[in-house]
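A single chain comes next, written as structure tokens; it is the form predicted alone.
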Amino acid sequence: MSTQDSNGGPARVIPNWESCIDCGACEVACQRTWDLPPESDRIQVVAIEHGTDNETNKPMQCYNCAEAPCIDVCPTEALHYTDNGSVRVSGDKCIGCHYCGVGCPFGAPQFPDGEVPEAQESEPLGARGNGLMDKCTTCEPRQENDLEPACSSECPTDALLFGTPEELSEKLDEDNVSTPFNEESAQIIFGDDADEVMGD
């Protein structure tokens, strides 16, 4: 397991959609490990051709992209990359305009109504409630106990991967299973480390 140190790039979580049994495990140990409510959607299962005979479920959940558009479209740079390239959100600087919802290709930035716990710490890695935005954070305190995000460590099926570009490439050979991203998607992800993933 890698962590936000790793060589490589940061760590991610990214899905193994062959894998995902739509149980919602990956929901519940984030409310729970986070302390959210049950209507947070930092991490969600959602349907992929709903209603045809190809209807799949598939968990989605921020990718901290290298290329971040949230970040480029914030107008009051409350998104911003930490050091180890994580994308995190400034709660005092966030008004709740949603631009970076509408800039985001993954339906990632959520805008909780009611607050968020774990934004109460002293340094809040996501906003605070009330209209403003949130997201997953990887489970940074997590990292840095050397655990790795919630999701991925109690999804029962392996669905979610985490590691860094390097140690997901792996995991998806592997499995023998191709990247979820087409490669406009992979280089918004994981910006130079695209190829990496994508492999030939």
Second form
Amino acid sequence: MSTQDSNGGPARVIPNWESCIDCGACEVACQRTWDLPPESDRIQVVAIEHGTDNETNKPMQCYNCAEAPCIDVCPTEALHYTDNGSVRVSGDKCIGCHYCGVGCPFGAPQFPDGEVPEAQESEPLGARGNGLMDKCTTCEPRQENDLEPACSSECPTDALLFGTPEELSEKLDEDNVSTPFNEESAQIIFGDDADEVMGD
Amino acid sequence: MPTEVTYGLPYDQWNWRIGVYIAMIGLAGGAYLTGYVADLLAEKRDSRQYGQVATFGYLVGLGGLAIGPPILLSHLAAPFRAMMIPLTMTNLGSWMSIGAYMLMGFGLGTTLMFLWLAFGTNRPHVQTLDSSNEVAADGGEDVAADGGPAKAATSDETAGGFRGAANKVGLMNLLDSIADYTRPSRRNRLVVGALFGIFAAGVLVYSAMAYGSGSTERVALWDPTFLLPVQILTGLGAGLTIAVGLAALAERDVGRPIQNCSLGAAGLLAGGLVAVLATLFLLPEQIPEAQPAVDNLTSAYALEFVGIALVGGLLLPIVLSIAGTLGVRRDALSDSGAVGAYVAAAALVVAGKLALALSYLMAAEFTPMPLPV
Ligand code: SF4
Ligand code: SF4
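In place of the form predicted alone, output the structure of the form predicted together with its partner chain.
Below: every chain and molecule of the assembly, starting with the one above.
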């Protein structure tokens, strides 16, 4: 397992869709671990090929993009890169304009209305409520304790992979599966490391 | 195999308030710019009626600002934090920050230009003792209904209206003093107005870019190449139509300058209509992903888009503006009939601009990002 301090880009959670059985354990793990308001979906099982016979549900969350569109559009710089390249939101800077919600291609930004004390708005791991932007933090505090993010550690089928781009590439190779991303999204998520994760 | 992920549509996140905000700032920016052109013409041709259109243009700019941004603030989760704009909007790569600073400059500009035209003993373009169609150069006494000091010997309805309201709340002397004290020379006032016009133009551009611009541009309907002309032309046209309607109502008479402005408004609205039609017919050709949203405009949101925005808010005002002018010129319509046509056109463009902004918001769909599974 990698942590935020690893070399080779920030550690991220990405889905291995072929293993997902749509059990929702990741959603429950995330909500329970961080005591999130019920409307919050830091990880969300979304519909793929919606409305067709092939409809299926897969987990999506913030990928802490290397070329994050949400950071580009955020007027207040509430969204920013941390020193290790992860994307964080400062609850005490966000104005709740939803611009990042429109800019993010992955539907990651959440704006839960749940009341949280003012003090928690300024914690570095998101606002968690009050209509301000909230998103996955790749469980930074758990990583500091050498633990994987709650979603990937509780996924019964290893459908959520966690690691640096290099490690993700290795895991995908081991499972003999491709990433769930096309070239455009891989470039947004992994930046210069996109080729490494995408493989040939 | 490529597949699609379905997320919430933009209107799940941005509700009607964003549409009202975009419509209001668009027509405010357009009213300022067209008002400024009328201001130049008033100066060049010594025409009081162009001055009236200019005054109302600046007033509509103020009105749009009084309505739009507060409605946007009411949509934000932290409106008071957002009001500290100079401190919070620090990312100048974001159109929302750019727009916030544009709106601030524009707010200052439209306030000053309106103040300088509507208040003070030496205000430009005011009705004179000698002529109802010349620019005042004297310091005559006001005999307007409000009883405040002014230079019009005959009734100056516009100034009477503004000044009457200011008089009622006991602010007229203060506003007159501020206007006289701050107003630059004629030439410099117009130079300052042109500089503020840059902010007004920026607001017009921002009214298009506010629709979710960003590096990924995932809403094909909001493609700037098509949306910019729509927002700029409908903003200019709607702003001028409202200024003309209000000026005609205040004058209760439509002289050549108001008629000319009305024809200009009709031309700008016609340009806006062409830009919208180009979006309908050419955008899906250029960007196939826009087809579903364009279909939404003409089916699910046909009432708002075709009925209120295109027919009610563009086509009918064009017809009314032209008919009002031609009717008076050919003696087929009384002045009061033309005033009625201009006022009706103004009311319709407000409804149309709101419907246009809302339908662009509601009909939009995120372009699904194809994800190979
Ligand atoms: S997934 Fe969305 S919210 Fe997360 S970093 Fe990328 S653009 Fe931002
Ligand atoms: S909602 Fe908050 S984080 Fe998102 S763009 Fe607006 S200010 Fe930035």
